[in-house]
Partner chain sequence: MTQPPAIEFDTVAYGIGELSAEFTFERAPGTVTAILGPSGAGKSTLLNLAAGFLEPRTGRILQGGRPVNGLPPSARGVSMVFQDNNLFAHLDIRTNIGLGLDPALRLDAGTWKKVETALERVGLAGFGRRQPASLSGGERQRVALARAFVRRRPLLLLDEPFDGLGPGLAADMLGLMLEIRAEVGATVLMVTHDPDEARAAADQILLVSKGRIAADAPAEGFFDRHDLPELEAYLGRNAGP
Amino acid sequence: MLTRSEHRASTAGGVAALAVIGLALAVPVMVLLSQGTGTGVSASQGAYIARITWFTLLQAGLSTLLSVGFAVPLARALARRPSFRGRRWLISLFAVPLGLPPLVAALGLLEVWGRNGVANRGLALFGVETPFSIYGLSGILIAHVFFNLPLAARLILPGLERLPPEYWKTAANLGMGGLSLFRLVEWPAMRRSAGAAGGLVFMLCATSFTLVLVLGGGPAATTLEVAIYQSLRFDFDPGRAVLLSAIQIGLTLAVMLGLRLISLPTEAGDTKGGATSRPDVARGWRSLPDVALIGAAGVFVAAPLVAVVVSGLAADLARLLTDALFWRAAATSLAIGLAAACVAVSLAGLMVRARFSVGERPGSPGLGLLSGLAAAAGSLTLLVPPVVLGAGWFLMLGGGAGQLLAPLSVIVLINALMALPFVMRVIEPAHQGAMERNGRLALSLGITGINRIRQIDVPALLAPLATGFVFAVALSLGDLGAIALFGSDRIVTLPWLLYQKLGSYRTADAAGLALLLGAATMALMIVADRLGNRSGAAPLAGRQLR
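Just the structure of this chain, alone, in the form predicted on its own, please.
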């Protein structure tokens, strides 16, 4: 469905895109390797590295156990109650954390679980004098469960909803009880998705940065990514940063190889419920456990969101909106987001086109390698976390002090690379379908080359391209990882400004900024979701590398 010249152009475009991605990943890694001190690791440094590596694995493992451990009974309860009032709103609520900036969520969690939060005030009514502390491991676990419990439940639920009605009738005829029903019917249906959800959650928690930075509370609760940031931003110890980055890359690689053994669900699936009658469902007062579990999950997810809105509205929004620094930060964030989205969509489009071209010409080893590299490009961008990429560029630019264009370019590039896997996921199936519909017609009409792209391909892909673009802007708008190393008085984004307000205990201003930032990113996510539903390729934002 492509002419010979179009095949050549598509291949060249794919090679160019892969070269850009390869250089963007290889250059900072090579800089990190070249900056190694070569003096070995002292006993105290070795103990420190071992401790934070162990804590990284510990908090990721506990977060995964809690998230998936609660998601399994929650998904079962939702599957047993397919038509209660408000179910669709609850499922939509579970999608909100997927697109919420982690800094905004952290402030909401502080409002609920902090020293003067709702939870501690409630405990005080029952005579509990020692307040619950959200800082440290407990706070990190709460934050990770807040983000990942809804994600895991949405991944597990479709497997249960797709079970045929005959399964339940047969189980009822055989007199299966609750345990037997779970072991023989429900668990086989959810086992694969639960394992995949667990692997995904573990990777997200192992590479978590913002939440640990805000809620870690000190050296005792430091992960590898936060330690890399501290090594460069505060201590300027390149040797330690290099070693920590190598360990982080090795850890991420090990997790990704483990995930390859588990077939990850490609989408959350239809979770709107159905009319399937399950004879095992208890009625009346026996339904209280399901009702309590669903209600508790809804409150757990909704409470921080409501807290952000309430505290944000209580702030002096009028003063914030007249602050020149706010508008400078907003303009910088928007410019970075738009530039990153342009880069991500361009790279994704070139690689998708190249993969389609290779698919029409099977048998060539060189083209097969090109297709494989293009398919793996998204995973490669997940292999090196944003803080590690930033660390390499930070050392290459000498800290970026006194510079403006170079650090901004690096931030744009990192944000584009982090959005690339999700953008490709949106564009590729739509491109395949459009080519199958329009490819032969375009050839028969003699419309080729740039005219074909302009008159046929781009109009047919307008909705998925817009979905990927808006989604990339939203991811970039709420990101702190790329700006963390380069933030300064000259380079200020909304997440960086919010982090500064939190760090200086200006909680009222932070609450107002959180509301504005959260509203902007959620509006973009809603637009992306609507566009994606229209094109049939809505992205599942598996929490964007927090």
Contents of the next structure:
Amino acid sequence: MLTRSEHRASTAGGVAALAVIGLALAVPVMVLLSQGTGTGVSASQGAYIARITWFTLLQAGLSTLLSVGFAVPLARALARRPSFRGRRWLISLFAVPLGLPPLVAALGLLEVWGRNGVANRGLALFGVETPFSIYGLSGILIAHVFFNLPLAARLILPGLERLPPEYWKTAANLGMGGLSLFRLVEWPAMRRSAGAAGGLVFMLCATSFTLVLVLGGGPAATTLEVAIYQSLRFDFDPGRAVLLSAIQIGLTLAVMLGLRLISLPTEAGDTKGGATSRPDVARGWRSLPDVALIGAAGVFVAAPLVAVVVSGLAADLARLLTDALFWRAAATSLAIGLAAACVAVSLAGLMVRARFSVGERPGSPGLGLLSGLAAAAGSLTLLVPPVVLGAGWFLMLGGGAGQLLAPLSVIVLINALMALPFVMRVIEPAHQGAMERNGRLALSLGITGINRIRQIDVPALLAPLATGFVFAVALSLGDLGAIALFGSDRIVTLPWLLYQKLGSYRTADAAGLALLLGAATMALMIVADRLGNRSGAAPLAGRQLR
Amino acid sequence: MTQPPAIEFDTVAYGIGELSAEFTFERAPGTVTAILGPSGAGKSTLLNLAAGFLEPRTGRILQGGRPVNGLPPSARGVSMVFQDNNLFAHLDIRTNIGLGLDPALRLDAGTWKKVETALERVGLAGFGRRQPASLSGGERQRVALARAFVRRRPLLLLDEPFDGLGPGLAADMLGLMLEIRAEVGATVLMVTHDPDEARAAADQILLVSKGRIAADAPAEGFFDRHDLPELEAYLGRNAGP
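Would you mind generating the form predicted together with its partner chain now that we have the form predicted on its own?
Whole complex next, starting from this chain.
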């Protein structure tokens, strides 16, 4: 229920927001295209690009297979054991990687799986001489499974838990064994969400940047995103960056079209309800396989987190906290995060309002297009990954050397675009509900225009707006993708600083930084989740990972 | 010659505190017992104990004189029909019934024939390839009865199976259930909250209240009794002067 002038204002706002997003996406792509014309591909370069593309697909495919391949039995085991001590705690633990900055997780993984890590020391005890190497394909796979196994398990589990308790009683009554129960009941209930989770995981791994940057070992284990970064940052070869970007966009486009076919699960982890007992499941020693699987998954996810805390606490935090560079980085990170969150929430608000306005005036094809574009804007930011966006802007700014404001603005913009789909998903349903409740009343009281926004809409949407804002800050705070190209002595964020410390083998400093960064991001994520739960929208559900 | 009871609860206790239950009763083969009582009284607990979905804290459960404590539900000679969700919604009707013959679904032509016969028996000939969602609630309960029919287990447990079907349909289903019971020779324990259903179908009544058996009596004339405070309360007849 909006007045005519409010409709006009909403439409104008939506067009403006779309224009900003469109420009932010189109300018870098145009720059990439114009730079790319005329650069031929030599045979050796062609082989290099083919190898990178192949490795990108290979590691994404293997990561997906491993993540979903373990998530299916894990979700099944969790569904079979609906009430053991610590189950809720464990399922909450599985949400943690979703909110953790990849760089922090990488550090934890290095502590556990690295050359001198717990895993290799354990292997040495058994007389295994050649240590397991976390660098290269195996490390990338471990990191991707660390992030995506819990995500996939949380996406698959609800499908099983939604099944009525009578199913399990009937299965017990008929004496269906584990295998036929899996074939006839459990797998059909998991198939859809497992397929969709697989698509999502593949997409996330095909565009994974930070983990590959840290754990990838040289040209043999490099993905498109990291190769784009390297070709700009180290080799300054715009032609190659352009080609790689084009391939990356083509790849994500293909995957996204594929995902459309299998429809993405939107909500992860509504794990309440469902059967409270499973009479079909054996107890005693025969529960050992489930217990072992759940236990192993718990240790696999928890160990790197514990390692971050332990090694962080062992570092000289006091010295770190008196370091001026740390405070400068923290201030820069916070400023970028706050600015990105402001942009993301504003854009999301304008587009949600415009979509609502269009929804009230059906029939106009032009407005329908506006609404569709606003809805697609979120996906568009997935289509053009941050590193590709950054690459375009990087070329346009001539590398950004010596500048301050322009690179910072680009970083803010990219971070805002990354957060946009999630912020929109939090705000849109809340806005819809608030309008249904207050729309007529506001109109009948004659509260319209800016007064209405100030006095009715914003107060009613405070919780979801805050959720989106805090979430956007957290996402930006942990991001390395946008800063990686522009980071310099003058522009230092916390993830950038952490990456530098890692690169120069200042591991103690890195551990301390990782703990601080991880704790700050997790705290924000938890706040966002709490706020979101209060307003009925959880931003963590199915968020993307970078 | 005396046959052992088809089902016997010997001071079977479940749970502790407020929600605890303790049952002792026995039923001769071929009888139909209606289990009545207010909601939360423990009717379903009793049925779940008999089915093996719950294990008693103490006490013995015997079937045909054989102790069944600790046996998995499938080894107990029990068929069960619930109020809802008796059929796996993604499997067609014949598969749902076929699972009653072999839970791993390794069926030969002869067994599939049995499935067809069972469907004919419950008046659903030709429904084998349909999905449960395309059937009415009453038809789905018929399929559940068909599955119990092919399984031919000595004990048939019904948990308010005809609830929500409407009085006419419920009466038809009750009749069908009694026929099938007679053909299989099963003993029936049926939870219901409808005194008319109990009157129409049952030889005996178990009145359950607060986790205890308040009355264990023949159905004949049971609802005309006025000496049971639990019955008065259950039927709402103790409205006072």
